[in-house]
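Coming up is one lone chain in C-alpha cells, specifically the form predicted on its own.
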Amino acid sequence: MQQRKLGGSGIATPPIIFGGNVFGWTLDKAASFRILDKLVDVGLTCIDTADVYSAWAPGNQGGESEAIIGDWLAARGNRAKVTILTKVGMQMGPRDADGNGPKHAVGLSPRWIAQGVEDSLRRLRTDSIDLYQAHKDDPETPLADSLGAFGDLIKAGKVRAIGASNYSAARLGEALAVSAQHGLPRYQTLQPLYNMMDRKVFEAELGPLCQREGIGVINYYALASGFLSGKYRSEADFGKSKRGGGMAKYLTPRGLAVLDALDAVAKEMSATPAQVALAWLLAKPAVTAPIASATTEAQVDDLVKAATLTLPADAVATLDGASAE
C-alpha cells in the first residue's frame, strides 16, 4: 500500500489512518485485539488515539484506548510495525453523578504536557510516540510555552513530531509563526473536522493554509460519524448504532442528495458509499490521510478498498456538486 508523508515530520502513513476511539468504547479488549491484528495484516498500520478516549462512555475515565493499544503492543511485540498517534490537552477526568464533567480543562501548559506524555507512554507501554498532537487550542497558555514543552519531549526522544487538532486557521498560522520566530518545533500535521457533509470551515482557510505551509492533514469524522456509509436514511435508522442519535443534523435535503450521489458513484465503481466517501477525500490535494474507524474485520476490508480506490474526475465533480454548502 502506497505511503503518504505526514507533512515534514519524516513519518509516513498508509492512505487511511485508523481511528482508535472505538477501543474501550464500542469494542472491548478482545475485539480490539482482533481488529488491531487485522490492521497489521492488511497494512493499515497507523493508529490515532488520545489520552481522553473514551472518557465519554459510562464507567470510563479516559485512557482506555491507549491502554488497550499498549497491552496489544506488549502482547504482540510489534511496536516497530505500527505508527502511534496520540493527543494531549483535552478535558480529562471522570464525570459526576449527573453525567457532567470533567470540571476542569488541563490545556497545553508545559506542566500538563510533561505529565500527559508520561501517562500516555505508560498506558501505551512504549518509549516513544510517533506523532503527539495538541488536541485543542489552549488560548490561556502562550503558544511559545506549549511549543517549547513539545520541543523538550522531542529532544528527550519521547516524541518524534508534533501536530495540532481543532485549531482555527488564524491560530494555526500564529503557531507556525511562533515556531519560526523562536526556533521551536512546528506543528507538522493538522487534525480537523472534514468530510463531504462538513466542508465549509476547512475549505475556506484551513486547507489552503496547510497546502501553503506543507502541513499534513489527517481529518477526523471522515464518514460524518457513519452518515456517509448510507446506513442512516431516515429517523428509523438512528437506533442502528451508538452514534445514530447525532445523525439528525445530516438528515436534510442536502444530506439525502449526497447519499444519492454516493449511491450513483458507488454503483459505477462497484464500491460502497463509504469507500467512495473516503476516496473523495483522498482525491483532495489538501488531505494526506483521513481517519476512519471500524468495529468488524469486514469493515477493515472496506477501508483497504477505499485506500486503493481512485475516483475519475467526473465522479469527484458529481460529489463536489451534491455536497456543496
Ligand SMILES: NC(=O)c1ccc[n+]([C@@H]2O[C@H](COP(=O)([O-])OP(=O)(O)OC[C@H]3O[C@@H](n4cnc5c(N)ncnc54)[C@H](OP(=O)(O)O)[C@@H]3O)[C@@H](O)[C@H]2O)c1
Given for the second form:
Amino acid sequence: MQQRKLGGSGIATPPIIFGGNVFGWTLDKAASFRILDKLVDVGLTCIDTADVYSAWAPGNQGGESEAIIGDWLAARGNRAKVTILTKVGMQMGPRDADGNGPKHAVGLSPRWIAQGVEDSLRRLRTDSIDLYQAHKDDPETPLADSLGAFGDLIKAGKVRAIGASNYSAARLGEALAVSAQHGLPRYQTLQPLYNMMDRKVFEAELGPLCQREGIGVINYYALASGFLSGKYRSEADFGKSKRGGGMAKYLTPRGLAVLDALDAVAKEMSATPAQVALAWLLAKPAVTAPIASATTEAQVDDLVKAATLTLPADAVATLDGASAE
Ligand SMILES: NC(=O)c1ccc[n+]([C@@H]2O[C@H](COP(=O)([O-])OP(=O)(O)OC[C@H]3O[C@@H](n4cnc5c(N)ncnc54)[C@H](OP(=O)(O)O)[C@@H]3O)[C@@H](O)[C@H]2O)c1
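What's the form predicted in complex with this ligand like, now that we've got the form predicted on its own?
So here's everything in the complex, that chain up top.
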C-alpha cells in the first residue's frame, strides 16, 4: 500500500487512517483486539485516538480507547509497527487548587498539555506519541504558550510531531504564523470534518490553506458515521447500528441523491458505496488520508480496498455534482 506523508512531520501513513473512537464504545475490548490484529494484518497501521474517547458511551469517563490500544500494544509487543495519533484539549481538566482559575489547567494550557501527555502515554503504554493533536482551538490560551508546551514535549522525545483539529482557517493561519515568528514547532496536520455530506467548511478555506502551507489533511467522519455505506435509506434502518439515531440529519433529498450516485459509481467499478466515498476523498488533492473506523472485519476489508481504488475523473465529477452543497 502506497504511503502518504503527514505534512512535513516526517511521518508516513497508509492512505486510510483507522479511527479509534470505536474502542470501548461500539467495540468491547475483545472485539477491539480482533480489529486491531486485523489492521496490522492488512497494513492499516496508523491509528487515531484521543484522551476523551470514548467518554460519551454509558459508563465511560474517557481514556477507554487509549487504554485498549495500550493493552493491545503491550500484549502484542508491536509498538514499532504502529503509528499512534492522539489528542489533547477537548476535555476540561481539574481546576487549579492554587486559585489561579481553571484556564491554567484546561484546554491547551501548558499545564494541561504537560499533564495530558503523561496520562495518554501511561494509558497507551508507550514512551512516545507519533502525532499529538490539539483537539480543538482554545481561544483562552495564547497560541505561543500552547505551541511552546508542545515544543517541550518534542524536545523531551515524548511526541514526534504536532497537529491541529477543528481549527478555523483564520486560527490555523495564525498558529502557523506564531510558530514561524517564535521559532516554535508548527502544526503539521489538520484534522477537520470532511466527507461527501459535509463539504462546505473544508472546501471554502481550510483545504486551500492546507495545500498552500503543506499541511497534511486527515479528515474525520470520512463515511459520515456510516451513512455513506448506504445502509441507512429510511428511518426504519436507524436500528442497524448504535450510530443509527444520528443519521436523520443526512436522510434528506440531497443525502439520498448522494447515495444514488455512490450506488451508480460502485456498480460501475465493482466496488461498494463505502469504498467509493473514501476513494472520492482520496481523489481530492487537499486530502492526505481520511480517518474512518469499522466495527467488523468485513468493514475493514472495505477500508483496505478503498485505499487502492482510483476513481476515473468522470466518476469524481458525478459524485461532486450529486453532493454539491
Ligand atoms: N477530531 C475530531 O473532533 C473528531 C470527531 C469525530 C471523529 N474523529 C475521528 O474520526 C474517526 C472516524 O469517525 P467515525 O468512526 O465516527 O466515523 P466514520 O468513519 O464516518 O464511520 C465509521 C462507522 O461507519 C460504520 N461503517 C464503516 N464501514 C462500513 C461499511 N463498509 N458498511 C457499513 N457500515 C460501515 C461503522 O459503524 P457501525 O458498524 O457501528 O454502524 C463505523 O464505525 C474517529 O474514530 C476519530 O478517530 C475525530
